[in-house]
Amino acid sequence: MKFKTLALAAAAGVLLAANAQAQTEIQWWHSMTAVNGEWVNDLAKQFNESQKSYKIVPTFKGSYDESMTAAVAAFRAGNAPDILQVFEVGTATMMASKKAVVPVSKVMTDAGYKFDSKAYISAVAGYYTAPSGEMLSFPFNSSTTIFYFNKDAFKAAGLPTDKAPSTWPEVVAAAAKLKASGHKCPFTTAWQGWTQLESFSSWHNVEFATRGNGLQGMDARLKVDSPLHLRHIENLANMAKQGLFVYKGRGNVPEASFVSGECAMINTSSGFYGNVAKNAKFAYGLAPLPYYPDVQGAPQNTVIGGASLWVMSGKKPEQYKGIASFFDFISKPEVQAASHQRTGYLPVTMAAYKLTEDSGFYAKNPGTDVAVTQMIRKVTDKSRGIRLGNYVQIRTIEDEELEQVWGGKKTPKEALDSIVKRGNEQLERFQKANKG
């Protein structure tokens, strides 16, 4: 009895240990931290506990450019990930790198998920879309740069709470009042780059680079030595002289002082929205990004940020199998509805819009339908995404030349001439490198 019992052990063991291997496994490289970082485990997490073929393994490799510069080597070395998290200033190098990615409409399709690039925001959509209409990457945690500004801070300065400064004009005057009620740090912006110059652009319907803002071709050519940019980064020197802006630091790093109420308005992504809904202490709303109203055309909309998925090469068919699965899990209305509302990015197609207009979030949380409203106008050739070569480098030299006009070292038409010059030699080696 005693021998039979083992032997049914030992068989069981067996059994399992066969399951276990037969269960494929997806290595997933992603950027997310804090809450979005939760938020990425809980979805990996929902989609291995729906089926038992595949499990997704979702590993932070650092910051966009961390995980980008470690899947490059990787892929060189042979042990690529199978799902890369870009954000999308990567997104035409990740595209010239047609042997390293495999496009995301061909992964589906092969896999037998049907494959509607219509269901998808055309905006999220025809940024990741080549210009042969297939589309190459999937629209994971797109987002766009919205105002946050915190109501507890505008009453105190005798500012009305129930409307934000639409303007620049008005966030000038919001910033002085908030300034002689005793704030030290009024406006501040993350990102700046993507704010204060990318999404400013396409906001007032001015190239930010020639060529449909690179979206026609590879020739694209810097154009952020405009009139309305000078003028616009004029405005912010003036302000940081004042001590009505404060210059936080570059990336997400000024989140940080919105949240512990330091600073009391901020320019930066909808995706901090779960940040704020989770950590911040005190009343706060959400809206549209200020604007010059004297400038004929604003406000357009807003650019994309963000990041998507890219399905690397050399995998085998079980795995490009176990990835369609997982895109298709994540694709569900219900899944992307409860993205959308927990964390602030886009809901990336209109059918989780709509499902989550009709559970009456929106109405539940004004604002949160700010970055979505700004999102799905019609767009023009200017305001239709930005998509450059060596965009990494170029948002650098942008962080670099911005941080001397707050500094007081560069004057802005110093600084944005500068920016042009060498963000320039960026797009001309990337075009050469890749013969565009």
Second form
Amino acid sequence: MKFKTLALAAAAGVLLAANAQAQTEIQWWHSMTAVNGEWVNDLAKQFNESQKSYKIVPTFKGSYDESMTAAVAAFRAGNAPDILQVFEVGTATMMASKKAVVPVSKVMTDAGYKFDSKAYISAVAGYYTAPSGEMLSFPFNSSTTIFYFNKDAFKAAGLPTDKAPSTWPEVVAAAAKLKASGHKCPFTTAWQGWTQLESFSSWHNVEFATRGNGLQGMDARLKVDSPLHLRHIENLANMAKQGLFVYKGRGNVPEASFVSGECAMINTSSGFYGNVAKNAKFAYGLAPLPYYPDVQGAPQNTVIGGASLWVMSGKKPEQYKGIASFFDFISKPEVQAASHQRTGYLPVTMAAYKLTEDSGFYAKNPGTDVAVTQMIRKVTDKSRGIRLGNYVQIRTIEDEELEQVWGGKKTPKEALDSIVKRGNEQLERFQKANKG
Amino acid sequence: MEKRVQFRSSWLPWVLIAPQMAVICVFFFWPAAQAILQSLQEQDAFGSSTEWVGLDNFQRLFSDATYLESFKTTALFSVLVAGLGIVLSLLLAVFADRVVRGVTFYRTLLILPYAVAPAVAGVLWVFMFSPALGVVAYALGKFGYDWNHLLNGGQAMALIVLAAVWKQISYNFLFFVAALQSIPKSLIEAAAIDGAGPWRRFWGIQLPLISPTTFFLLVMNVVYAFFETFGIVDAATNGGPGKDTSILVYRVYYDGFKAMDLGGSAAQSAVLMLIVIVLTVVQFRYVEKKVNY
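Return the structure block for the form predicted together with its partner chain; the form predicted on its own was the one displayed.
Starting with the chain above, the whole complex follows.
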């Protein structure tokens, strides 16, 4: 009897092992934390349950820059993952690394899937497309910069809660009222370089960098020393001096101060929505980024942020087939729409947007369509997106110089001039290193 | 007749030091050679194209004003970390040496921070000093002192020095306690009988007798401040505000692991290596003269 059970168990074990062998595992490295991390795991689980041949294994590899570094190290050692999530800042680097990646459009057509880049929102597809028109990476969690405000705090300050301040002068006025009502942090911003310089530029239809913000070639140079940029940074510096804008740190660190209720207004990624929806203990509103009403052409559209999925080179054919079938799965309008509604990231395809609209989601959750409507306008050469080499360093330069403005150590003019000078050195180096 | 034991074999000494040499070669010389090799190259992120650029990476470094600035930052940081770290732990060790009851308990508590990873230490201190949520920042605010290390460079520096010193105190403490214990009790007792108070005994007997340990710790602490503190800086300040806490080793880490500029990062490590070698030589040549063994 005992022997029989043992034999059975052994047989079952062998069978299971054989079954596992037949399945092709696909390693997916990502940088999604908390609610967004759960989302990624759920996507993998849904896909794995939907078919038997492939198994997507998502692995959290640290923040965006950490996972990219990990992938680089792994690639050099011959152990690269199959799919790698790379933030928009790393896009130019990935595009230049032609030997390390396989274009997504090739992966899809090789596996026999129809791949229509026109199905995507043009600002999204345009950003991840090579000058040759080939789509290089799969738009996954695309976001853009929007404005969040705390309705409870607005109410306490006697401000209208049904309409967010839509221009910068209105933001200043609202911040003053919030301060007068005893609010310690009326306004803050996360990702200061992305929101206050990069997105600010395309939102006002002015260049952030030449050569179509770098999309047309590697010889782009920064243009953030323009009068409009100067005016905006001077405005923010004045707000900082009066305690209307409180600096809360780099990257997404300031977001915590909005969720906790400490800061009443924040500029940050639309991908922050999932966190707010889950954790904010107050009524909140989403709105488009503020603009200067006297600037011609404003508001235009905001720039894309977030990340895309890159397929690494040197894998077996069946792995590429699995990747293609996974991408096809997560491109389905209903999957896309569900992801969009859950996270606040852009729907990426027009079909997913329509589906969400028809389901009445936007009507039920006012403001969730802000990011989409901000993005689906017809883009100009100045607003299509920003794609620069050594972008990681440029972002840090923006952080370093702006911090000195908020701290009163540099004038806005000095800081912007310095960003241009130091940033251009980085661009020249990237151009030289990649023979662009 | 020679009194010392002598090995006549010509190969045995080599065999005996071989394991040690192997360890040094694999874990020190080889990576160091790699770093120097890489500092002469320019590579793209994934390493698919490599180009020899000679001394370009170094040239670029020394024409970068912010790099030269970070020498000053690093000097200030390492003097503060090594100085404060040694003085504070010596003080603690002298006190712990006089404790009669519960010695193990006190010592264990003092050694505990050594088990904490640098990045975790950085985060711990950031929590305490966070301008909005931190306990210490709140307490300072109550005394009318406005703490905001996000914008105040001096405070940011104070924060990373504090975290780095706190983390290193246990290590120093261990060595100091051991050194103090190894001083023969009879010496101290004799001095006490001659009428020397605790202060006099410390200056006249204990301090000179533990000077080899102090010297050793000086070297170790300088090396620690130069090489092992990037985790703290990364977690606490990211080198900001501006570049006010961007010490050399943090820049090596940032350029290599965040910005993926391996050539530039390797060139910086070569410079850093040179600095520490020079510093160590200086310490052995001049400071060691004051040490009595």
